[in-house]
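A single chain comes next, written as structure tokens; it is the form predicted alone.
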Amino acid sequence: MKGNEVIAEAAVRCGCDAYFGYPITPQSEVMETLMALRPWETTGMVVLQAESEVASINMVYGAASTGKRAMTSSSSPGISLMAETLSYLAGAELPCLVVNVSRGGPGLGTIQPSQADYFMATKGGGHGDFHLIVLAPSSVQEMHDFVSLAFDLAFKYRNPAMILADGVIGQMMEKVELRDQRPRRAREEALKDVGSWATTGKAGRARNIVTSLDLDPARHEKFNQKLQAKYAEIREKEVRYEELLCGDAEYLIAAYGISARIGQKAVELLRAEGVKVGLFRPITLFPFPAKQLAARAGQLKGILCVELSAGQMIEDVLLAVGNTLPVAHFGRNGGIIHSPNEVVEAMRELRVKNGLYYTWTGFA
């Protein structure tokens, strides 16, 4: 199945209550597949094409405020339109899922794949001091598995979660194992899960008001401190990453999403040349596995960050390892996908230069 199709299948199977979306390439198959599945006839899940990305994310806000499992999906320019409400969702501590199948920018850019939304996803995505929980799949199977995981994390921490997938993962086809259908929660069960914060109808209790507004600066500062404590807990407990052949590695390729898949082949080619190189793949981009990467720094001679961007994740890599070793970046832009051989050549240059530099430009 296509990665986008699997997102839709997983949403139905994990008991999602509502999807609100708007078509944009390269993620339109998410909503198209949901419309074909017609889950409103089987599980009762609501599927609605909104009039815009702004409308769809605000519908998510409304559904999430009642304790429902609500989600949307879009691609880069559409996520930009959602930025204000993403901040509102974080400020109101509402759990939800947003899927971003990224394309090249800035602006309308191209419909081809990109990983240039890393900053937007991991550094907030809107105004104010907040974070999304960000998962980066590198396979169609993970596109499926991360839907349920994202909802679980969103409700555990009352925080919006994002699946950040590049257009390659959204469009590629692979074998996938689908989970069994989980029934949508009955109202009584759902209310037990969400606690006392949801707007479920005033019955024998004080009103619940869902808002991110507080005009008292002292009270608002305490709320922001509460958010920061939550993000610190997420950093401590929810880091996910994968290592390949890192035990004896003298060099690392740091990459996520499709770049990690390409990096895996590059590791194979470099190992065949006798180069001790491993792959470090962040699965959670927030929280970024900084401590885990830093723990490898002492054995390394250099790190090559491979991204479909001009260099964004490299900043978190540099923060993790400091100035302890050379860190280089190799990326392609505009929807062009790097090849394993290009990554191999970039690693060769890093080993020769053995100094801090950012962008390899050996391609035509």
Given for the second form:
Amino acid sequence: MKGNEVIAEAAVRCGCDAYFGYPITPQSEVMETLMALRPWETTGMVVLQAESEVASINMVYGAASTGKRAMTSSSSPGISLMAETLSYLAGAELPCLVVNVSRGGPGLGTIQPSQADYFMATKGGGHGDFHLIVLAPSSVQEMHDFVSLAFDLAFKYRNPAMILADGVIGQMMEKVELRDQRPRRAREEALKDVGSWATTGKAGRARNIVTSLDLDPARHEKFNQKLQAKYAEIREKEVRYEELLCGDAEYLIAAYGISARIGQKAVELLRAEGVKVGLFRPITLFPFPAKQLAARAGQLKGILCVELSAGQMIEDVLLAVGNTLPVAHFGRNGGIIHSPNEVVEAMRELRVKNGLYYTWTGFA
Amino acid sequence: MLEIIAPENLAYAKSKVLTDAPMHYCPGCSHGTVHKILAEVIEDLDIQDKTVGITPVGCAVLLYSYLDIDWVEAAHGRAPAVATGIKRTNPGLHVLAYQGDGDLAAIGTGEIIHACNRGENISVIFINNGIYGMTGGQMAPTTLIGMKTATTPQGRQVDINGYPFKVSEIIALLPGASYVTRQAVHTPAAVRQAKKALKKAIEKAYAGKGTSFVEVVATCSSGWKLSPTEANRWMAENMLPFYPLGDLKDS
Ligand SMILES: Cc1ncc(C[n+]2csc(CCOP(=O)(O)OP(=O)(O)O)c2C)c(N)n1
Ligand code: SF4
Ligand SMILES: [Mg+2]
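Now show the form predicted in complex with its partner chain, given that the preceding structure was the form predicted alone.
What follows is the entire complex, opening with the chain shown before.
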């Protein structure tokens, strides 16, 4: 199945209550698949095509405020439009899932794959001090698995979660094992979890108010501190990453999503040449596996960050390892995807070439 | 003297749906009056426990402090989309979106048009005071020609600012909107009439007839720089001829 279709299948099967979306390449198959599946006839899941991404995310906000498992999907320009309400969702502590099958920018950019939305996903993507929980799948199976994982994390922490995929993973066909159908949560069961905050009508309790507004400076500062404490807990408990042949590695390729697949191939090629190289793949981009990467720094001679961007994740890699070793970036833009051989070449050189990659050896 | 304070002699009581929080509105502001009749309608219909309201960004943002029901605070202009998300996933709820004219008729034009066009079974209460009250009295889409505001200090001019926007007339054209009415709350008779309209709106939306849209032509004494009484008079003389009261659609 295609990655995008799997998102739709996984949504229905994990008991998602509602999907709201607006077409954009390269992820329109998500809503198209949902419309073909007609889950409103089976699980009762609502699927609605909205008039814009602004409307989609605000419909998600509405459904989420009643404690429902609500989601949307889009691609880069559409996610830009959602930025204000992503901030509202974080400020009102509402759980939901946003899928970004990202494409190249800036602007209308290209419909080809890209990983240039890393900053937007992990450093805000909206105003104010907040974070999304960000999961980066690198296979169609992970597209499937991360839908329910994202909902579980979102509800555990009452925070919006994002699956940051790219056009390759969205369009790629792979074998996938689909989970069994989980029923949508019944009202009574849901209320046990969300009853203290969800706006479901105040029967039998004091009223609930979903808002991100607080004009009292002291109270609002406290609230911000509470949010930061939540993010600290997420950093502590929810880091996910994968290491491949890192045990004896002298060099690491750090890459997520589709770049990690290419990085994996490059590791094979380099190992065949006798280079001691491993792959470090962040699965959660927020929280970034900083401690886990730093733990490897002592054994390393260099890290090559491979991204479909001009160098975004590399900033988190640098924050993790500081100026203790050379860290280089190798990126492609415009929808061009690096070949494993190019990555091999970049790893051999770990230095500036044709403006495509640069070497950072820390602050002099 | 105190004996006369007995239930059987009570001519008026505060609705139990109103909280005790003192309202923050300027004296004479229409928002407070509309809140009060909305509370009374919710009480009369006995729907306090199964109603969710959506507050706008505008002077009524703190409406959630005043009515004792569940509330969701929406981003500026997005209340109809938020209401859609709530109602679609919770068809058993009464869903009320409360919006100002900047919120609904400027930044949120897309959301209101499409919610009404889909015929979402929600009620929208639209407070048209011809100005942005909250941000200090700037021009709204509904500001009358010649009307002075913070951003039209010489008065609204067609060649620069275009024409005042008759929202209800446009909403009435949409097949998904089943009840569209324009009301006011500047006299006791108008208040009674507006209350009736609100009640009907909520009932029709809940019955699944489509979107109910209740415009209330309102005063903003601070924004208009008039006393409350002058504001009521100015509204009757200037706003009502352009925004005539009555039902535009009842299908
Ligand atoms: C995205 C965004 N843009 C602008 C604002 C600033 N803002 C707050 S209220 C408002 C206008 C409110 O006017 P109206 O809807 O007419 O409500 P009133 O105060 O008159 O009742 C504006 C522009 C905002 N909060 N958010
Ligand atoms: S500024 Fe206008 S709308 Fe706002 S409270 Fe005062 S009178 Fe009411
Ligand atoms: Mg106004």
